[in-house]
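As a starting point, one isolated chain is supplied in structure tokens, in the form predicted alone.
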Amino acid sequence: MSDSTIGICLLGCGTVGGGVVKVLREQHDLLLRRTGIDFQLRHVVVKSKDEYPANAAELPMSTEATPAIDDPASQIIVELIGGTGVAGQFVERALKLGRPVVTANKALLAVRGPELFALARQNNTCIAFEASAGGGIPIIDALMRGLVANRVDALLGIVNGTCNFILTKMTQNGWGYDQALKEAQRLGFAEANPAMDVSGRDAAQKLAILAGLAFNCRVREEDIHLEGIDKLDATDLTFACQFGYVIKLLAIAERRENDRISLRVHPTLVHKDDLLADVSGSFNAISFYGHALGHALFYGRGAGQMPTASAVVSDIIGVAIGTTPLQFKHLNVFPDKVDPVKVLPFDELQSRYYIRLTAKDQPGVLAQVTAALGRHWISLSAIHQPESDANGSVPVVITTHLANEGAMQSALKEIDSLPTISAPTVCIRIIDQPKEFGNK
């Protein structure tokens, strides 16, 4: 775009578009001495009037998404709503209208990102989508531009806040899951429904957008391997931090064996000489590991109303001085423009593991559940029994050397079904710390 003047539609404005106005307002000078452009909001459109904001008077304000998308003077079209309902009719409008649209929408990416990627494409025009994954950190625009002359190896990291505000309290506290919880829905990190974060799913479908950027191949959020912390126990963060790590839910992306890629979401223990180890609260952060730079970290705010709102600007800028309309034109990296995705099926996923099993306090058991190990060639690294409780169990904790999942859990149908273990093994992969940090 060459017009000095540009006009925005503003589709939603909640947390993150009340941030975005806030931005375009506030920063609109700073913006102009910047880029030489001028940025109008020209529609703010919410479901109905009760979603007005306060300065709602100061504002283009609207109930009626269709003609403000259809007016000529929005130029760029900011889609705010979330979900793949309404948003992604209105995503569809404004495409075959032609006009670039800046999303921050993941949902509706991983559902249906190959199909508005060609529709835009077929319209001329492009799809922004920066606040999509890891909020104000710029990982996707790292990826399409400063990263993409590495042949990536891997991308992991934590990419959803609420988790690792509910884990960093676990960890720092001593809480239990439903207590770390409740103080995160007090502060605003957990939403009153939490089941797409502590599930994984959210992270699951950020990683989808970042492993097919990252390794130039079409993902699913289906292709990821997906387990949440709303079955974590406090138990377990304590012991990991007596081995000298700490749990963190993470998305890894990695290149494998004949270039297969093993996706997956769960809690990991990672060790506390990782930079990861250190990320706390409601912060993200994501390790990149290329040919040519190496291993580079990732770190910021993840969500936030300023945070997401300063990447969804920096589309809009985008966007309007044609940066991103010329990537979105010549790089082959979109959804619509890649292979599916090979991927590593999660049983021949090669890892180390960290197991707490619940044992009867008796002779032998200890041999049974090695033997039921060594049977499927899974080699100890350590084990830890504390003494018994009043009610005759122990808990014993072991550490494995690399071994193949599939090997796992069968070794864990096996040891669960011996009498004398009282409860279902728990098993949690251990991520090994990066080369860089070996040799301190």
Contents of the next structure:
2 protein chains.
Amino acid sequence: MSDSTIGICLLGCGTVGGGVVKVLREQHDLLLRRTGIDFQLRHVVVKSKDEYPANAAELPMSTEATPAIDDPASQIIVELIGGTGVAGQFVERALKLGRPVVTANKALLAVRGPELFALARQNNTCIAFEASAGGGIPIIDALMRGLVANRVDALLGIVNGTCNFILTKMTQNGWGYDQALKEAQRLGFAEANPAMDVSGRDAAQKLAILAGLAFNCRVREEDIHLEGIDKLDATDLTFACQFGYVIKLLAIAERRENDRISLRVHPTLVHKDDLLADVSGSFNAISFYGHALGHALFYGRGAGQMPTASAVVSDIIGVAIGTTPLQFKHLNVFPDKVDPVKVLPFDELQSRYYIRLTAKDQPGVLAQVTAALGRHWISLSAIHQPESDANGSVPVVITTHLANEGAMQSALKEIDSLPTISAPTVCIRIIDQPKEFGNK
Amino acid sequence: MSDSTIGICLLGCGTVGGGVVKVLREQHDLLLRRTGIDFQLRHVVVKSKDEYPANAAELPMSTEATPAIDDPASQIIVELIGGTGVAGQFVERALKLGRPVVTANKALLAVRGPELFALARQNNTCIAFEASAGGGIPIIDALMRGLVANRVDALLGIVNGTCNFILTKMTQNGWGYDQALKEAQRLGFAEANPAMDVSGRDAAQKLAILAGLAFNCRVREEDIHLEGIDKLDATDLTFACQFGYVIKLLAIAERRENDRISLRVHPTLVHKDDLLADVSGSFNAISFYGHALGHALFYGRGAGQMPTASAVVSDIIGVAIGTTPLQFKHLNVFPDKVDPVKVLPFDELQSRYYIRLTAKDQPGVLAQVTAALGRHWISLSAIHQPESDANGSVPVVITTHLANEGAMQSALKEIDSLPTISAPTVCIRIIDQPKEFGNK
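Please move on to the form predicted together with a further copy of the same chain, as the form predicted alone is already shown.
Next comes the full complex, this chain leading.
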């Protein structure tokens, strides 16, 4: 590409689309000066006239995607509709015409990624997707460019701003989950139906993309062990703080023995000295551990109109000057070019654990619990017994040394069947920074 | 480029060169799998046989740069000699032959950047320089790629690991500068002659590169106001902590009125809630503020064998697959394509200040000092008067609201001429996170 004028066809003009329009119009001269390219919006397509933005009169609006995509003046197709329905059909149509596609649609990539990447390749074009994970943080580009010389050891990310906002409020204000969720909804950080976010699915879809690029394998959402934040009790966030930890929803991909990759999204105790513990509110961050670089961290806004537009427009520029197509052609890191991931089965995970028991206030409970853990070769690093509550039941918090996940699950079953245990035991994993790079 | 085999000519094989050899050899198959390119070391050139590495027998060693550069099999020239002498001659020779150059040499770019970039362009080739600032952190690539859609508002960086290590030791252990420097030297974080680092010059050369790319202007080292860390007193690091700050050597480039850029390297009080305050030891970090993305931070190892090699090899790959040459050709952000920076004169800077007075223990001192500040329209945010020391002189610490640098310097002259002031007043700037993006 890199004609002096590049025509853009924008499919979808909601929050992010509006941001892309804003950047392309308001920073038109800056982008022209930087790139030598005169970016022109040729089509802005929405579902119906009801969705026309306030400044529709100034824009080449329409409600028909097909002629917009087919127009030879549409040199780059930007898909910001979301979902796996018409978005997928439009992307497919664009690729079949050999038009490069820029998208922020992680759900579409999760479901149809390999097929669409292959289609792009067959038609000698490309897909750019920086905005699909990490919002405005240029982590996808970093994995393909600045970090590409590294054998990757681990990626640990806070990649869902909704969850991080809720957990931050719970930690800082001592709120329960429901109150924090309501506040997130009130401020626009959570949707009316927050299931995709709070279940961890959104984070898992992003992890599938990031882990695939980092470890050069094909990762499906189903490969990722998933636990959300919606079952978390404020008590555990408070106790975690007392022990020097913060609870974060982490998306984790770690290389383990025999190049098997541990893939998981779950609430995690992060030590206060870890930079990830300082990532508050709706911000995202990805910790990267590479064999040459060691530890690096990328921090920024993982969602929102303008941060996401920043990523989308950077992709538009990369496609326009030709760097993105070259990367797409030469790097063998995309889901259509790699083998399926070798997943470390979840019950083979080695982790440290935080467990909170609710025990009847009777002698001998601790002996029974520690015996159950011992039978499964789980050794303890600390036991804390905070004040008894009004019901005559006592919280007991135990942290463990490295233990096997399968063994822990078996031990928990035994513990919860003890007559002295009066409520299901809470179990949250503790993450330690990968070795050799632990010092901040 | 992007032949299936790419020949590398490595000039210099010290610490970083050794790391590049290590990555290219040990990760040869990984890089081949990722890029489809078989990277082959064709020449490894050092000054004399005394500098041959331990594994010299396995490498294509020589002591003659010219034939190595001229060899048609040398498709990418990697300059890791450093300095502005022969390194410059070799880079020039390579560029004149149309050979792309990968370099980590910030000093060379600081002194001869515009000329060498123009020479590369005349010969239809390019210079890649990711390792010249931020070590292994892919910040240069981010400025040209993932962040390129942003009008940049500010860059604030901890870009010298030596200084950050020394300041961290002073802060955490209460050490004086000399003791911390000795420890840094003992551990290899500081050179025998640490002047380039502790004076801030190294940071200024890196800032010149980063600010030029961010603000699309030509920045010379002389454009940057420079204060090092070698005059810092442990007292001030201790007091700063008491007031909720940490002292860091920051390299700062901020857009001010009329698109003038404030460019400076100096010790700075950073609030403990700022992520930069958590960047400890030899790590580096760059805070970026863009109009669309808002705040982002890039953290990682800013020096060292393998982190720097990570950046150099990523450049080699970018050159080999062709993305770096395309960026070099199309982006108008390089020092040969942009106008000189419009610098905000240093005395027009608006900043908050920390000042520490050493006053005789007499009544009326504070009245005289505050009167002097008031005459220059400097208003105070707090006054602290710690315990008097044994000599009958009293430290008084004052923090100010936003004030004008020129006014502050005039006020300091007046204050230091007061008969009740018994030692020169210490003045350190306080940085506040740029507005709208202040929340972590």
